[in-house]
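Only one chain comes next, encoded as structure tokens, the form predicted on its own.
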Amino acid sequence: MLDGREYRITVIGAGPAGAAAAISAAAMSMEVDWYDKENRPGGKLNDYHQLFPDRATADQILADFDGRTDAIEIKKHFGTAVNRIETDNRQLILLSDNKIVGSADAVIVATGFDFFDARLKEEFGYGIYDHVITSPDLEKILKTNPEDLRKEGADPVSIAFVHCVGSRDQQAGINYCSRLCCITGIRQAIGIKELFPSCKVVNFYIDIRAFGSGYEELYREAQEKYKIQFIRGRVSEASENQQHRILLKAEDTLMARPLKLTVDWLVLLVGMVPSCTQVQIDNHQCTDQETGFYQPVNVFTGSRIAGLPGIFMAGACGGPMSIPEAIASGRSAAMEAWQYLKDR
């Protein structure tokens, strides 16, 4: 109920941004329908082990969201993928596979992001060699069974991380920085050292971009406390020897010298790309032609999707961002939707 009128708002996506938007909209007395293609909320948080910079478990954040969404009135439609929105006399019609599943006065799109497909960088051997994995793969291993990192019962001797796989890469057609790959690699490297203190851990990076609160401190801790090695350089090729160890050819760009390294595991820190489950909105071009992410009317002051009254975006569907940023974005989108309904 808003100013004596009932308004129905739909949130599409149940990750951190979608959860924050749904909770905030319900707290402002709007009727909330909450959709997600999966059968449970949480999005990628369900697969995360720890978060940065304090390394709290993802399960803690999930439990908080579950408790808050269960305590307020939100109609949950999980297992339903809304893939199209049509406008009809200021009413927004929601469709799933061309079937109408609901309607709303305003919609918040929070469909998140996908990880870059590392198979597109064939030189690293992902999908070819068993011991080349991505950062999301490693995250699942750390959460479910770290013992999988052992080889024939022995601790890994060495592990290498490669930064900026699918970010800042003109050959892959992705020029932007995904912002979170660096700190992910730093946190995961620390996790490896805690599990296997004698393991040598090396990070190959272009530039370390530790932009958030506590990120630079974690980077310093990785070097000083855990003795993790950071090499400013590029890995040009990965191959596998008869012992199923990974052979790396690289260049140390600070020392201007070639390097060869043999490791037990190679971890590719993959960037963020637009979600494959983006919602089509009438026949509008709603995404940035260069990046593919949704674009707001005003990048400084609003979250309404360009050219579409009543439709707002939240979280990483608008570009790479951290979980705290996504949560703040979800709350902001709910407030903007409330203001839009109040003024119309």
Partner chain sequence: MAGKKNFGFERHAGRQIDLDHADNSLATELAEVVSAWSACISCGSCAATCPAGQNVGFNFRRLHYKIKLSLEVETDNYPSLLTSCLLCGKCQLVCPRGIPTRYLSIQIMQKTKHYAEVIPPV
The other form holds:
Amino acid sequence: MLDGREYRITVIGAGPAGAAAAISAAAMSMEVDWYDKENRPGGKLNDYHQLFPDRATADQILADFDGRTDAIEIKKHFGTAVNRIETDNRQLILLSDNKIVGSADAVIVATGFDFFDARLKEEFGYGIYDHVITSPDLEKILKTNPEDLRKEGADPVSIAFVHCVGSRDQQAGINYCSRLCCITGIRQAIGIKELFPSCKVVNFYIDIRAFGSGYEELYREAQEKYKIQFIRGRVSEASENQQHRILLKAEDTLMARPLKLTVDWLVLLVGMVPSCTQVQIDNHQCTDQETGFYQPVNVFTGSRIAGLPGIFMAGACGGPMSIPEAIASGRSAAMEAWQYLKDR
Amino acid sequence: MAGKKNFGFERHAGRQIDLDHADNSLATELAEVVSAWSACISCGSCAATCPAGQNVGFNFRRLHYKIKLSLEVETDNYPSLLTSCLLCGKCQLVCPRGIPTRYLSIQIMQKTKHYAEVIPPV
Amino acid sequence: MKKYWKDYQKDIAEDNYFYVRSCIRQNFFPGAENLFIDILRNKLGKVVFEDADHTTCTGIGYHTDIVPLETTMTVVARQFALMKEKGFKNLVVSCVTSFGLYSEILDLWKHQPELKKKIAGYLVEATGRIFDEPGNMVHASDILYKYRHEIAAIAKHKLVDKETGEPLKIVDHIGCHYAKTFPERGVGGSEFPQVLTGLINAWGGSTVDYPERRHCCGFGFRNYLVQANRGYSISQSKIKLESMQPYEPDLIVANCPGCAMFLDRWQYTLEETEGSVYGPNDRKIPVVTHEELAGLVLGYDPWEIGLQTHQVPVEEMLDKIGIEYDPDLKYADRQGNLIGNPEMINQQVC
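Would you generate the structure of this protein in the form predicted together with the partner chain, following the form predicted on its own above?
And the full complex, kicking off with our chain again.
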């Protein structure tokens, strides 16, 4: 039995990684203070409809977290954005808008990520054309009111997904791959086909990166069972016609010919970028200069944030990560924090 | 009279693939009988190993991909292209998606009008 | 429509302009540049200087692989030298391709200072001149954009149908070299450019946002200059015209002389070769430049500003706005003597 009774730990962020970290730390009997800028836990999960690869609902996972965090001693401070940590000897002082809100022996930063601002890819017309939406937009529609996808009562005739929007894109200043957008697009495309079986669904991809357990199988199901068309080529321009449908230009790179397609909705599968509510730690530069995500002291062996004793990172604040990965990372950070406090 | 003058040059026919107005009836029909065909990832294994493709301009991957995009359906030339196919079945052995490509080849021949006139369907 | 791209703002000098003309604009639309200068000097009260020693930028030669880049850069450096000698810092470029070329050269020099030094050496050697880079460099349409509200305040006409009061439906076409190479140098960037939309909206018209709005007009220089290649050029214009046709536009306005030329002339050619016209009521769509559009709202005589040199007749558009003109003087010289109708224009083809 790991006994952390003497240790006071703070977890910043109440998404999957933060929840897993808080639960694990509390299970080790540590005194846990749990912060989130929002008034409720769950983070982005609150806006998700289904998860991949098994298409469990996000609400199931949320309910599971709620049950476990309620059953255990965790002090919740929701609605407080900790945005600064000052190190004072062995104490870590937590500040929200320059006001001290608490202190801790160790901190786990689990501030998550933001979605890429699709307006920056001007050629897609996001924010200009009403029928160009992002994957998180579609997720909210699927969760709350899928009927919104109909137009004047009629099922959509065609919908296209564009992969790699704000991912693997030097022009957007993002050279890394967000990894999860491919499988999100596949899962959302299936969701559309289930709602509107006669709708033509086309995914425009550069490479399909179905890396996770069960992802490739879902990709194949999308092709074979749902007859979703995958076209290798990136949409280069979206424009609107008089019927407010979206005209797409892409190349079918397998045919080496330009291609056009008109759709009722264009869904931009947006990548993951560092959260705008990252925590500043003293005056340290603790994020990667290139990507902006937190850097671990060692990518193989340690989740302690580079150069900082007592501060650990968990989840997508360190880079694009799936929910199971974020949960595992939250648990692992709690374990490392315990070890650090025991040994110091 | 308008519409007749010659200025010494000709306008180009478009090269753009028009997915809005594609007649995909053949593709749909084939996908129904060869369901795994939809799972093709265009890896090119079938074309790489094809004995016919070593010597003549026959590319099986390209041919069935064109059907998927409904390209050149109007010229109805798939069977004539497929006459190069030896039906040896090597393509089927190497397909990572397990697509019965030999059967696909036969189905393309059978479902194409011109060919059906020459050899009645089995 | 939500507009996020208004964020592309550019610094446009207020006064004291050194104006460089366009080879093709003054040939295709001979009234346009004088009109621009007149508007600036006499309507807006600005100082505009033109140098008689100014030459071509060699853009056409450069884009057709005839003039080597270093020669082009030396010629451009000479224009900058003329501006320095006359004590001006604000360069206003008439031609979109010149504007793109100047921008490209300045960018090359920024990244390769040794290249700039080399060109400065060539210029001294050849002409004894020295130059400074412009303090502010804009395209002529940028100036009209900057003063669009001032022009609206003194305008005689609005871009509306005088019978119905409805705004005219106007297609804006931005030359590729205006902002596609350097989006930050164009008002509104390159995907949703604001420079001509701003004029149209300020003067009462409405902009047509049609799908192929960003497509190149097809000029392409080398793709036009050889007769046998022109099919390539006209194919591009046709893509645009077909795409704008359902919107029934009253007018096309372009800020690039090449675009205005080809969107105008190719309509005639498409009618003659294929029998196709793309405007409402089986008519072709008139094409004007940004200066001409300003001239029309300011009440200049259409024949004074050279609208008779356009292939597509403009009379129906003028009637729609309510701009007065004398039909008998369309092909008259400045003294009012008739000089004869152009042979190639079949007046029945409208």
